[in-house]
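Just the one chain here, laid out as structure tokens, in the form predicted alone.
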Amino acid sequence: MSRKTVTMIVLLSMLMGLFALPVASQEEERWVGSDDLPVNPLECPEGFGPEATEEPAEGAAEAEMMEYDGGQPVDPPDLAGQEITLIDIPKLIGIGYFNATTAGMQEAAEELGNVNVSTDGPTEGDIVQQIEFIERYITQGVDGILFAANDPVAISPVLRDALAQGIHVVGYDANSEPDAREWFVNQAEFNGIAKAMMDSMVQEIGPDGSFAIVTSSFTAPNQMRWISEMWAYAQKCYPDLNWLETVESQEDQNLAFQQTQALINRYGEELDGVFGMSSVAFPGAADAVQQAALCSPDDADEDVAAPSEEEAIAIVGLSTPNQMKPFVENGCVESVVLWNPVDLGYAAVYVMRAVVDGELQPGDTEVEAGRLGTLQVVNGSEILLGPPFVYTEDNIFDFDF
């Protein structure tokens, strides 16, 4: 081979190496369902990722100088401490985590003996009927407005538009653009939802097991951030782990169900585990993967032929522990990630009495709430309930919601 016929294959070889570079960069872009927002992923586990520094994560201390960044109503009236009337209007009702909502809601208006609050809203996630309840109660009057998007960007000219008529507004559980309403009661930070969410999945599948999501849509606001901090944590401390795909169910426990099948029809013994991204995801997800008799060797039912450690497929995700508990006992999942629904929607109806009262302004660090004690301002205009919690065989019988 001549010495010119060498030096072609050499320099051949290395533009095959740059043009591939950009493909390897491909690994890097966010799964599907995420949003483009900053992340700020939290410390790996020990023996995990990167060794750990005593430099604070990048972000955190911007996070906490943030100013107020949210909207406020246009002349309302003046009614601290008098009798007011509120509608909660969540993404749906008729379902057991917005059922909860509504119980610590109507606890929090009992307990403060001047708030009527109701729930109405459609009965499925969609934004169209959501701001077409808005829109009616706007119309009817009322003092404030509670609510839990559907999609942060298409609800929030309605709640602007009620700002703009001196109606109080806070949300709760998944946002709005910040300026369409006063606050936001974050059920969670994302990050640690996040962490909890990968670090339950890893116990199950290992740190290089390869996994799908089922969410319900890829606008839901909630669920946008936490898959994208999910991202962020697994980049960090489980980079081995291999995303299949992102599947909508549109909170719908069925589609959820049909979703899942076909996703374990898709990948077979690839597929080692499902992230449900709902209270209703969730539960439909573990359906299925019950009624292929997927669950974990050690836990399958006594009448079902068990499956080898290669065909097991664990499933993690968020959702209430009465909808998680059958299949909790049935020893089909291992680990519920949420907060309690009940405090959510109890802290939300004392935020708004804060608001009304003049007790929660722009600039505050901190707002009280009953039996929940003193709740932090995180991120300019959230109200943050508190860490995730996670569910097992230990404690999800000792919850009733």
Second form
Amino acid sequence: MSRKTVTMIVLLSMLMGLFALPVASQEEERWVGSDDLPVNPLECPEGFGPEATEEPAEGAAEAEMMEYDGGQPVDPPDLAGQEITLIDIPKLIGIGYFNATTAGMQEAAEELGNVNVSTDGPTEGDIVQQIEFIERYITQGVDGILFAANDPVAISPVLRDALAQGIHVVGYDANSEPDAREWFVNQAEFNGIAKAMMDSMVQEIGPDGSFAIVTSSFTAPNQMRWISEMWAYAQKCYPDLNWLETVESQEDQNLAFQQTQALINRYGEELDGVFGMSSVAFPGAADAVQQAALCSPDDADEDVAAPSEEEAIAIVGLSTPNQMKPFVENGCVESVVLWNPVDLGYAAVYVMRAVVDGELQPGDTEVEAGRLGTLQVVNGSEILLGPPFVYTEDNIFDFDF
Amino acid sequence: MAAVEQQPLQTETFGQRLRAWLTRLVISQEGILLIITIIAMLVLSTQSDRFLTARNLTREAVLLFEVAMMALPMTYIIITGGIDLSVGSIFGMSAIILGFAWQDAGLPLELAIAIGILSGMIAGFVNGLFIVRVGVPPLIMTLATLALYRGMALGISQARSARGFPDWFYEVGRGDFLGLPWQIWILGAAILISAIVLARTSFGRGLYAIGNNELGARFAGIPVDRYKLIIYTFSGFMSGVAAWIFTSRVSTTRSDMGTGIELDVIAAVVLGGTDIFGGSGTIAGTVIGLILIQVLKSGLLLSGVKGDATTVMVGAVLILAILINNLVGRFRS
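Any chance you could show the form predicted in complex with its partner chain after that form predicted alone?
Full assembly next; the chain just shown is listed first.
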């Protein structure tokens, strides 16, 4: 062996070691856009993942035993059965998603007959402005505050102020710290959504495909949770999937469009699928794929030139049906994963009414919520809306929000 | 005899001077703005009995704090004919660096606070350095650093936020001193010092001279470059202090904090009568401008106007205030 060959081999192995190092450390870490909270992946579908996982019952029992960890208002006035005025302060106003929760709230208020609820908030998802709105509505004097937090920690001091002044506080969609509100209506457990998302994606690209994620922001708590659970679930059930990259879209559809275009250009044929993690990221991503003429070829009725199976890009994500209808209609998108935000707003008002009436108290395990029936209490002080909902070609046109 | 004659003469002069002074005050830009603010407060107080309460006013003062702290140096900068669009990004970056130095670098929190503020000063100094030495127009330079500093905040934070500070850290953001929130004392002192420096020192007069005629100011021996460096660094410093106290109030740091806040700052300064082309303006005007905007935001919401409609009305009142100001300005000369 010549000295040159030896040198080459040494250099090559060093180079490989250099690459192996970050890979090895990445194995421990989670995917970009995740948080560092514990994860709890659900059961794999038939034929994937490890054989029959042991004692799932133990985990469930543990969750049930978790004690109430919410906060309580200080000397709230007794308004049981009386007319109450609520203010709903979502992350931002003027987008389809929160219009739908507002619609659900109005529906519940009408049914109950003794609730006035109005929605107000910033026009951008900005925590600084959201805090100002809450401060001012505390001053104005309301009986209860419903909120969807732009930041779980930053919103907490002002909510504790509200509790200290005897105002009831119930969160929905995006949580605060538990002791800063009484209850939180959880639209879907993160592991449930993660499972639905990954299963839908694997159905389209197979268990060894490559995909990228378009998230709203690396600091949005919901998005971070979902990505963590998706990562954990994929590690368990689809270890051969190839995770390419996570990019931010800042609740801006145009940016989501540009980011997806950049992904298509960067990865070319390697890119098999894209997750759109929010109601603006998803249509933005779908639009980019459609304009690049890379929608799945299995829709023969499309008059655009169908790309080869290699090039085609599947898009799966979270969004409201109305925004995705055009893409579902022309076959570009097959599954839209979500809960029903109308139900979410509806449940939030019912929970608030039950709290004010004293029907939902710390330690209770369920609550009646009108047409939704009985909802379960999970994680101490959260109320679970139910399993996620996958909108497809067959049912999406039954919904209008 | 002479003394008897002088007596009525002197009184008359004093009366005349008082009247002239009052007229000047009323038709000055600050005076008109003050009258509009008082009218707005009176009208809004009839709409909600929770508006003109000590509780609401202190709460609003706390909400106003960050914008107000940045509006003081912004007044200086706009008087010289410059602008600083990067204050919101410096604000976000300082907060992130504070959190990073404490949580990730493991430094004592006192030191982390100092580093956060220092990083704001350095960011402002860099703005000033390029404007002065390279001759980049302030609009271009700070537009570039608006993106640059925000990008650094995102990069340093890696999407993670610092939280779980010790209890004493929250005192300045949420605690009281002699019955009033800390923010009011700090802001009060900052306003007083900024106003005195601008109105009563050669440095302050130098800023007006730069805004009126920069070349002339140079020939007059005013150290134009040094003054500019000082005000942009001061701007970074105030953004850093605001970031520290804001972090203390909301108990966490986020890389998107203060996005778009520069527009609120500039709006208040310009509403306060500072000429966007430089040469004139006062701290008093800026303070009244800040108060007017805050009064409208708070009062309208308490009277039952929704947030989006409030934004429209604030915009309308801004235009109205400037129109009235211009109208009276014609009589002024």
